[in-house]
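Only one chain is included here, represented as structure tokens and corresponding to the form predicted on its own.
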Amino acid sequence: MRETMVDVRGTNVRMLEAGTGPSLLFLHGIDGPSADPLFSELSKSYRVLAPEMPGFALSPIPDWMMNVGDAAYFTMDLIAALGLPQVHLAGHSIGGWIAAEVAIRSTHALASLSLLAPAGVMPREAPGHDVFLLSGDESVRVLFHDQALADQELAARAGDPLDIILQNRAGLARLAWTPRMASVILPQWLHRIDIPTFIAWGREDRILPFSTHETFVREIAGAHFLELPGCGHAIPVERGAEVARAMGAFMNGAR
């Protein structure tokens, strides 16, 4: 895993980068970017870029950031500033609707588009959590099915500095505040996303209902949609292999 700076119209952002073959960047979900088992299945065939977003991590938010719309329109000049042609997008959570975000402003650029487990519609049923409310252990906790997993993610963050935790945080609120993680406008144009679409959803999301998976299915023509029994909202962690392998298999259809 290589790791890199990119300088887009100003605003430095901080890159990890692994594998080779064609391109394929990757926006991260509520805790930032991390080489989960998504990531190392997916640099095994694919030249994976994963930003960190302005706002998460180590990248404070511009001040012009206060949307989604706003994130899209930066991730397609990072698009651009990479030199990126034909790009397979693919996102989780609210990196999901970021990706969405993009597509349905223009997919000139990009050759495919993977959705794991998306905000950005508001579910029918309410969540069984809110991201916003929830603190320590648990914040962690609800966002897997399976308990020894999060018991090991619990460990792996156990260093976490606090004012990473408190700007990851600060910058989901900036984005995705009200309505929690969600638009009441992204259904209207989801039918405009005409790329090969991937959608994977987990059975147990506790985040993001797995009924919502419905609107994005329904919206976008021919997507192609993955049901996970057995998985949380982590989807990167906790099948992340499994994922890797389907959307391989989908974005090499999709050349």
Given for the second form:
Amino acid sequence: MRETMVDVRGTNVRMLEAGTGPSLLFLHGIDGPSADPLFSELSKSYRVLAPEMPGFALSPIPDWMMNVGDAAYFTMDLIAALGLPQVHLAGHSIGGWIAAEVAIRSTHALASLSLLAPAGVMPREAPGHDVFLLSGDESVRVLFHDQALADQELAARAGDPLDIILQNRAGLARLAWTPRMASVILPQWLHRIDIPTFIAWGREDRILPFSTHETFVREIAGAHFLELPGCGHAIPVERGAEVARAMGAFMNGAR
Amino acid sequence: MQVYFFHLMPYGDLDIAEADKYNSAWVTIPNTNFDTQKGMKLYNRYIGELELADQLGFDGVCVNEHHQTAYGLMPAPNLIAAALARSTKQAKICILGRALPLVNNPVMIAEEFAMLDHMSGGRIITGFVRGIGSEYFSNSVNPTFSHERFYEAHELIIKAWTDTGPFSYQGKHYQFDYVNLWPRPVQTPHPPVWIPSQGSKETIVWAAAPERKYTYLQTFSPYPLALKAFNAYREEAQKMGYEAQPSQMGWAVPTYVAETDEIARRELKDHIEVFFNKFLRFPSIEMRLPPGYSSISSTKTLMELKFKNRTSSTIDTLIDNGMILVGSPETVRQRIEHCQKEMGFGHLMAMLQIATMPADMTERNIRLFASEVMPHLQGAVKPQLRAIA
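One more: the block was the form predicted on its own; return the form predicted in complex with the partner chain.
After this comes the whole thing, all chains and molecules, with the earlier chain placed first.
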């Protein structure tokens, strides 16, 4: 993966980039920008661009970022700054919510939209966990259905600096504290999304319940839905390769 | 030195065995554990204890704000202060404090305090806090805005008390087209503002600033930490060109006296251990330190200081750490005098009722402290200042 810095109207964004082909902008989930094997598989056929959202990882929360709408407008500025004429926009979890907020504002610059277990819609049933009360290993375990993968993830993260973990949580809290991980009004505007849209959700998601997909699928005309049995919230890690191929096939048809 | 009785008004009837089924005394412990009949008795008893302190000559009585917890039953401390405004005669009534960022209308805090200032004949001391971490869960307020909302709400309240109304206030978090307090506060330029904290450097620097000189109140801390905070306050004051006065520093500490050291320790043991191990029990560090509540560096320091390798407290460790004052009147008096010399505070907030401590025991503690300890302390702080260590 290549790493670059992009200046978006005075805000510096760290950008991971891999592959060549049509551009795909991927907005990360609650744990920051890495998302393999999803990226490695996507980068076989796409130029994958993964920005570190302001407020996450190494970037403090900017004063102007009050809510998820600001993150959406920022993403639109980022797309403009990158000079991407038609970009496939994708996002996981909180990043999926931001991507949806971009698309309800304007699909003008977008070739397609892919939402992997997106936040943004109030779940019908209470989620099993308050994401902001999860502690230590449990905060990772709960993302996975397959606990062997959770073990691997925990091992991989063992050396992660505490600063980054704390910043990721602060960035997420700025966008998603009240109501938790959701918007009261987003369902009202999902109908405005008029581009090919791909949605995937893990059946065993313990952060954002599976049934939440129904609102997205119902409100976004012609949305393509992929159900992932035996998968938790961490779609890019748990089923990254499979989802990347399905996304690829979908986006291919969308062009 | 001025001496106060600080009451937390806990749910003293908490069934500890039942509460042990939950990993928290805050936010998530079901309120089926609260018995309203017992609750009615507790409120009346606790208010009575504060009234007794007034009659016995304490300089002040103190209440505070906490939400959704057995630790303290005062989500609205001004209600207790209002009752005390009528039933007490001499003591200052200290509300330490209101959690500013938790409200969407800080003007209402200014209004309530102004009302209390009238009802008490100008006897109130106000406290401004951010609320502890768990309160961002129980009040749904975004913790990443905590500092911004605190500073902005503070500015708005002080303006509401001191500027001629009506005026308009347009902030990032609070916007009011009309601010025009009826009543204005009695005390001029406004009621005293105290800042209770557990030693955050940011808070100390802010409180000590010459345009504020707010009394800094150190709560629940091991002795070395409290000493460090008071030294930091004095150093900050000196950096900003003035000498901090004892009246700018207060120390809040659980206090229990009985006939002898041994009796005092024996009687206090269960209550103080329940207090630290059960009433101050949180399900996770995440509830104490929600994201963005403090800066990343402060969060890391707090995680190291307060929560790493945290073992349960015993009365011995609490005494060794200097977290509590317990013993015969002579022992406690000497200890306070020693601490005062070292720390330089001018206000002592004795917490004389602790967790499950029953009425008779609390009353004995209040009376013995008032007759055998307090008279030696009141007026005992000399005006001269000690050098900064």
